[in-house]
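To begin, one chain is listed below as structure tokens, in the form predicted on its own.
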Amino acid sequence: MIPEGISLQAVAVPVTLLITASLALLVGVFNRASRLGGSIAILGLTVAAGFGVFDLLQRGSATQNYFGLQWHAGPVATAIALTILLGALLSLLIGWNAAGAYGVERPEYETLVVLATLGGVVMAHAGDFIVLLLGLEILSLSVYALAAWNPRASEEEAGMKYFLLGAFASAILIYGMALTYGATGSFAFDTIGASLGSENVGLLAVAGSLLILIGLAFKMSFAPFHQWAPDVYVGASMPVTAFMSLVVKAAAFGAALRVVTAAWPNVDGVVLQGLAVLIAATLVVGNFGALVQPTVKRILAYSAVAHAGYLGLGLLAAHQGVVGANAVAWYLLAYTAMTAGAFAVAYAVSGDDAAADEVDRWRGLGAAKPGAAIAMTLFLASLAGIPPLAGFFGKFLVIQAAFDAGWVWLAVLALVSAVVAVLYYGRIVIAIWRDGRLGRDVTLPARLRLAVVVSVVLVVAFAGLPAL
């Protein structure tokens, strides 16, 4: 019997994902070679997205208590949850035949993807630090396993590296939560926000907030806590890298947005300045780091770091009551579409062959596979912020929000960084359309083509839509 006051509608998405993961795991246990688990995962994610769209159309915003835990339902949180589901769907299409391609019988792949997606959705809807931590650990443990899923030496190293650094960051985050509880007497964001808004904010609260910022900075791949991202992205298989770049980033920023707007609306001083410094460092390190990378996968890895910096501008604006929250949700949606498409084409062109992934080895793609070349050019142009594609409007929204919030120097730095981004994305585009011989045969299976087509449609369509 459901207790009075408990609404199942708000938690329909995570419940659907939990059921989906359980069914996919059972199918994999009894038939390891079956692709039915993948079909169940895609169906479950689609159904969950349907519930999410229904919630979004309600346009309501409320924080509900479920057995002592706070669950926030609002348009921005729901939009980010839908972005997480979209990223999971596209990454499953990219890695549809991952087990067959790598010659392993490990049917837990789809289950881990759905469980990680569940954790991300929980993070985006967190109303207190307990729910945020539960979602974070469900996400992290699943992605640790995914990073080491393929039994290659590089993937085992990537999984171990991500696990050790992730556990360290989680410990810092939990310690920060404990200090915040000691200072405010609550884990609920609303109560913490009211307590930190008083004039007597002590050193304990400041220390707790700084540790929470550091822990979240790792998950968002803010510099100097970004070092795990390029190494793990390169070490993991391409479908897993795509999933991490899409879902983990969206979940991390969804959680950070909840903390910044609900728990820290009145926090200022050293915490806010620290966040600004991290964003500035991320913009510089991500964009200039990508300039010197030899492979497309490493360029996309540093690109993910750079985009975290742009998303950080939206966090700062959201903290000060400007429409930064909407800008972050919009940017994540556009980023998911264009990044998924870029990884899909990269998987078709180079797979996990580091030699074939060198930028110069992409020469001749335009002649060999003009459709894939055009799509990749479109994705890279959108990532660089070339109008009128979705990426341009994403950057425009967050930079405009930063200007409106008074962070002029950061907005100017972001504009300069956007110019640098054109250079390293341009390297790949030039290589694609130059004469040459590809590093390997390029084939796009049906589901990989579907991922590319969906991403192209979204990148073009999002350019004509208003901000959320």
Contents of the next structure:
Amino acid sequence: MIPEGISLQAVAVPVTLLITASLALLVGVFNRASRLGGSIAILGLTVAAGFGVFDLLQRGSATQNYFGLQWHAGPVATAIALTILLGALLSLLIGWNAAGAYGVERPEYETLVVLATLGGVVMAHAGDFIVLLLGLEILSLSVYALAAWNPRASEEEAGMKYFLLGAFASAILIYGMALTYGATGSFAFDTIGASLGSENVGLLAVAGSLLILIGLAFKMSFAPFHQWAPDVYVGASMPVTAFMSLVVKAAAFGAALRVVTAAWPNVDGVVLQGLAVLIAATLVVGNFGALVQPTVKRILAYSAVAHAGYLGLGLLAAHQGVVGANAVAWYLLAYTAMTAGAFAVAYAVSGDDAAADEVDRWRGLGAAKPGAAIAMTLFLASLAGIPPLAGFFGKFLVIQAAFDAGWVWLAVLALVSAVVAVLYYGRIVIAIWRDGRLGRDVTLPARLRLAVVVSVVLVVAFAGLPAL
Amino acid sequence: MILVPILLPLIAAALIAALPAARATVVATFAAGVTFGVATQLGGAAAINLPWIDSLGVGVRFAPTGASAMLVIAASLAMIPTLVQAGRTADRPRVAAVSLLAFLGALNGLFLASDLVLMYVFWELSLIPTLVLLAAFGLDRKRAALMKYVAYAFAGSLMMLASIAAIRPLSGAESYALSDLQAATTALPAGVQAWLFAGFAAAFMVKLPILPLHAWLIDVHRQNHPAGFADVAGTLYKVGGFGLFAWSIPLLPAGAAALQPALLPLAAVTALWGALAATQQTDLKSFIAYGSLSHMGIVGVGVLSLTPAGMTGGMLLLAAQMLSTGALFLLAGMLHARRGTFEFTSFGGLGATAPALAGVTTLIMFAFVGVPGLSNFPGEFLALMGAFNASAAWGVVAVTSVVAAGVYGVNALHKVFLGGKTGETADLSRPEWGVLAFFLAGILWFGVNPGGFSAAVQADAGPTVVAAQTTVTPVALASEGGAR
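Mind pulling up the form predicted in complex with the partner chain next to the form predicted on its own we just looked at?
Once more the chain from above appears, this time first in line as the rest of the complex follows.
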């Protein structure tokens, strides 16, 4: 039944996710009020993560392509897929009690989350542009719906914005793929990589690669294509925002990593220079943008842009060798843990109420909820890159990879702009520990607390992870 | 055993955070006392080398050297009376005790680490308690001081991080262990070494501090709690000289030689400028801050002289000033408790009603300005000697600061204790005597026994001094010739 040459092990994660999504959807058909779908989703994501860990341990550092080059299996891809699963799990836990907040039934919510996760996993394993696009569209269509899930004006606006810009970005990406196909005669990364190197493919291939770069830059929220990100993040409900900044970001970088390492080893230098310029702009815009934001959610949204810059540094280094690819995978894990934790606490503190989310309204959290305040301080310190927390080692890895690959000016710029990051994260920390009355009553439901605890453990114990 | 001075204060800090506030000071003082006791035995402690993050080449590596053992002793000793004083004066003694102990543990880790990344971890960790102390106990305008401090400190740290991240890929060193790094980095071309050294120097100059990266220092001291316990932590935290001595000069001797012509003058000017500014201050705390800045300039010229004598002297002075400057800040706090101000004009004639206070202050001030026989003198002398060997012209500039020190020291004593009486003042209380006794003992100890410490510093600093000597001597001679 299984075609020859196909390893079930290699596709166990996406198959599990597909089954999970179908089951969660079916439960919703029969019982609208049941939360069983959510439990199934969490169970399915956990089982899929188990398969992923098994694959990582079994595979070692071996890489292999299946389905005629279309599906790439390797340690970095699997590690990123695992991070995507972790991000999905954490955002489900964060949003568990949000059900029915605006009178919307939601059996399909978890289904869409799992489907989007499936799309992300497919992107991270893509071996050619068709598979990449397939994963991207599965992911994007699900997230368009999630962004506009609740019938609030801000969310509908966020969903619409995300849809329009997402479609625009996809169109650019597809155009780039078409041009690349025209130049090389293939969609498969390996073949493209070989022909970009061997023949004089000319301007067509450069134009195609640049368009692909721009399309991916939208998804990775690189400046100046980042503008949708803060708006959509702020408009959407917090659990969805968390999902977007965790899963969608990890998937975008997983896909970009595949393109850079497999399809572009011999790409024209202009494309890499372009990528470097985008990264530089992202670092500056993200960090300085975050400095002037009034609410914690907006600061986190801009910080997500800034972190895309650091991830981009690893991406650029990955072009020169495996050090960079590993750095991106580790950075994504660190980023997922600390960002998920920060969003979890932010959701507990402010709900979706922007007024309660202003930095000054966080005053008094330290006295009212010391546990949550300590956790948030750890997350913010980690985001700022204070050792020995996860964010520091993530930053250290990508910067080292950048030096290794010879991108000295970019590495120095990344560190210079990190000074600003300390200031805006520090602003929140100071507010947390000052006297004052919180904007609203803060409660941490059990599952949200679990998400916080998991994130704290990952952020603190990151340097002790055996594989690092 | 080498882990005790690091872990004991950190564990004690965690314990105190869980204890009722009433016991905090007792437990904290006891922990600091034990830390000091263990620190005095550090000289023969075995090094530790445990794996941590293999793929990054980072390990849990600690090794005592003469300089680091001495600095751990001085810092731990200074922390005992500081904790007592914090318990007596802080409105939230538990927060103060936890911060000060966490700071001591992180600082000792910074001194004793023999892995570059581990050193950086402690470098950042020790910053956080000083920020907490300022945020929790600072005065009205602490917010601005805090932001300035954070901006300077992190800008410097991240420049150092750039060098740390770059140094292993560039040199191909096996790991971040000091010995592994040194084997590879000393072979780097001078131009590369200079750039890497500049990254380290950015962080170390902020924390030395020397001009023009000192601006945060005065604000932080002015805004700290008047009792002075937070200022003692700030004083112990002037570790830039140690960073140059223990890390960047041994790793990058050619880089040090290349940048010496730029950095040595900065340090010399810092010494003179700090001393001149100290003569002009009208506020006791700013006065101490500027005087201390001047000493840091002398530490800087000593270390940057790249001569064995100068570098040893720099480390001796660094340790000695922890005690003399720390004691002065606590004394200033005691005066503030009596008069509610730091303004010189509000004092005068205190010697008549508070003779013990006047006597102790005089002794400590003499140590502060470098009177022979007391703690600061040996280090200051050696550091300036080194400076003369490196460059006669800048040596003269640095030495001028010692003349100015005599002026500002005597002036300050005169304004506070002599002259017309400005009302009755309570003399030292018994607990205050207790607090100051530790400092007096330390100041005398470092004053009469400099040989013991300096021999250890120079002997254990072998690689540093040898590397500096072999690579640097011709350049240093050339610059000396140029100065003439």
